[in-house]
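Heads up, the chain below is alone and in the form predicted alone; it's given as structure tokens.
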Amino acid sequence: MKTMFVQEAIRHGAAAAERQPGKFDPGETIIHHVANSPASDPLIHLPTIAGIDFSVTKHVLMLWVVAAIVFIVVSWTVRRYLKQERLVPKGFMNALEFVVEFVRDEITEPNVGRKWVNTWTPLILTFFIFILVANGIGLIPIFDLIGLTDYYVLRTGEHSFLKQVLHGGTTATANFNVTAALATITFGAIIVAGSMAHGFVKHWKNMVPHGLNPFIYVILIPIEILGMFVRPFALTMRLAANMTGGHIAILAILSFVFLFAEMFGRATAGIGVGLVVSVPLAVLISMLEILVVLIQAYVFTLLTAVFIGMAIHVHH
């Protein structure tokens, strides 16, 4: 990330300098950084269907990527265990019993309850694992490296799809449209936990207690109504803003060192600075960027599986 983040000031600066001599432009460098590419210039360019441009960008490119490694990853590591005699996993397929035990002994079956375990475990592990792993990812300097190669080696054209693929961030989950697309899965497992449990009149009517004044449901039945579609908007939000926010505070930090170089008009003084204050501060933060990575892919399948299990408990 440092790296590209390195590569695309100098551009940017260069960019700005042309309009603006002397002048580097932090704001507009790091949105360009942490943004998906483009709309006006996608990766692959798709017909609009329905008023939907249906183009693939960058976030659309890791969310691929994130879903070939999960699928991958896991259905080889699982038939691999299955052709083999011993019965106690070793190695990968270890992790990979620990998270998906954890995540059903832990995180489910402690909400939606033992009768129900079974049935909604693979969509929350699910959550789990591909949260993670594109969270993750957004950590990992591949594009970096990339752009690295096409730099020094491969010296690919300006407009090559390669050049398009560097632009802008990696991390899928830090764009609200992907968090609000799983938030939306999460908003209709709710209602179907619900029908399963109840039946689908009832669950309706589970949404505010029985028994209460008529003159009541009129205040409470739209609080509900309200309260049903905040659950998702708040998993959406917060999942978006926790990854987008870390990527912007690094790099915010690490253009100190373009600033203090213009602000004294020597570069000394930047790499002063960057050798002093933000390399340091920016390690820091991605090592915190580690935790928040497993944390807010606890966190986002937690919260499903507690709405689930008030959907399925609702006296509880």
The other form holds:
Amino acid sequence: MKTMFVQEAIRHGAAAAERQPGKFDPGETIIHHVANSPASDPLIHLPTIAGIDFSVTKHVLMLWVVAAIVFIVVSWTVRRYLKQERLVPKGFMNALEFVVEFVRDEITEPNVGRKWVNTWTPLILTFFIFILVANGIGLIPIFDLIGLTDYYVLRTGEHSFLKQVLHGGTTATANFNVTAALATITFGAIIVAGSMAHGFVKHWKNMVPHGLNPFIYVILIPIEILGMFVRPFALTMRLAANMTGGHIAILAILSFVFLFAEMFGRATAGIGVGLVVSVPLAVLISMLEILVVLIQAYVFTLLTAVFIGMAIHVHH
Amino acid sequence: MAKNEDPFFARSAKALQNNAEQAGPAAGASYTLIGAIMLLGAIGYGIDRWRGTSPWFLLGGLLLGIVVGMYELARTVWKR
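Given the form predicted alone above, what does the protein look like in the form predicted together with the partner chain?
Complete assembly follows, chain above in first position.
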């Protein structure tokens, strides 16, 4: 995250030294580093099938990267572990086993119950690891390093694939569409869980309390239906907003450097503000971000487990 | 896992874990409360933009959001 600003600073400093500086626009820079790359100019062009454009933008690419990393690392670790003579987990397998046990015993079982724990742990574990890795990759400045290498070493052309990849944010879970898709899976899982535990018709009947005045049902049923949609929506908004918000905070604080440099018309002012205010604050917020990455993955999975548990254990 | 750790640290981690576990449903309810207000408010705003009936659907959506959110909250609170 810092390297790309170094890059901006170099470009900006060069511009400032030559003539009057071209105005630094913090809003545009921040959006450039947080939002998805434009759909009109995708990284990989794919045909439109049934009205859906399958072209690959930055966030889709990041989804693939995350999926590949999770798939390769987890299956490689587990296969190597199974080949051992004595089944004693060590190294990374130990950590993986700790995560699996944590999700099973601390997130899934208290909410879903012992009977269904083996049914729902795989889904919730997948959510947890996927969100954790996707969030975590957003904190690693891979593309900023690529950009820096490109700027100094490779010097590829204006429309090269490398230059295109640099547009847009790295965190796939900061995109509302991604989290909405995840929450849709939760939405489906809630219905499936209720149907598996009570049967399809009983699940829908369970949603409202029994034996009340018929007049109350007229109010209650619409409210319940709305509530059914609101829960996944809350999941969607929280994850995406948290991931976007943290990045915007870091970028906004770092952009002080350029704003002050511009305001006083010299680079020393910017560097001074950067050393005293921006960099320490950004480091602190980055630490907070590491925490947020963990907590958001945890909260998403916990709430999924809670909602599935609510469909299984109906109290009225 | 917690064998060679400081018992104080292990205990506080355990307490934190218990708290987080018990807070799960409450966190769900609180997020639903906010989510309901935001979702239905946004839908109301959208209808207002579409039909030019500002601000009635926005207000209605916000009120309905509060009702739905509070209902979910009440369900969580009075369940156990």
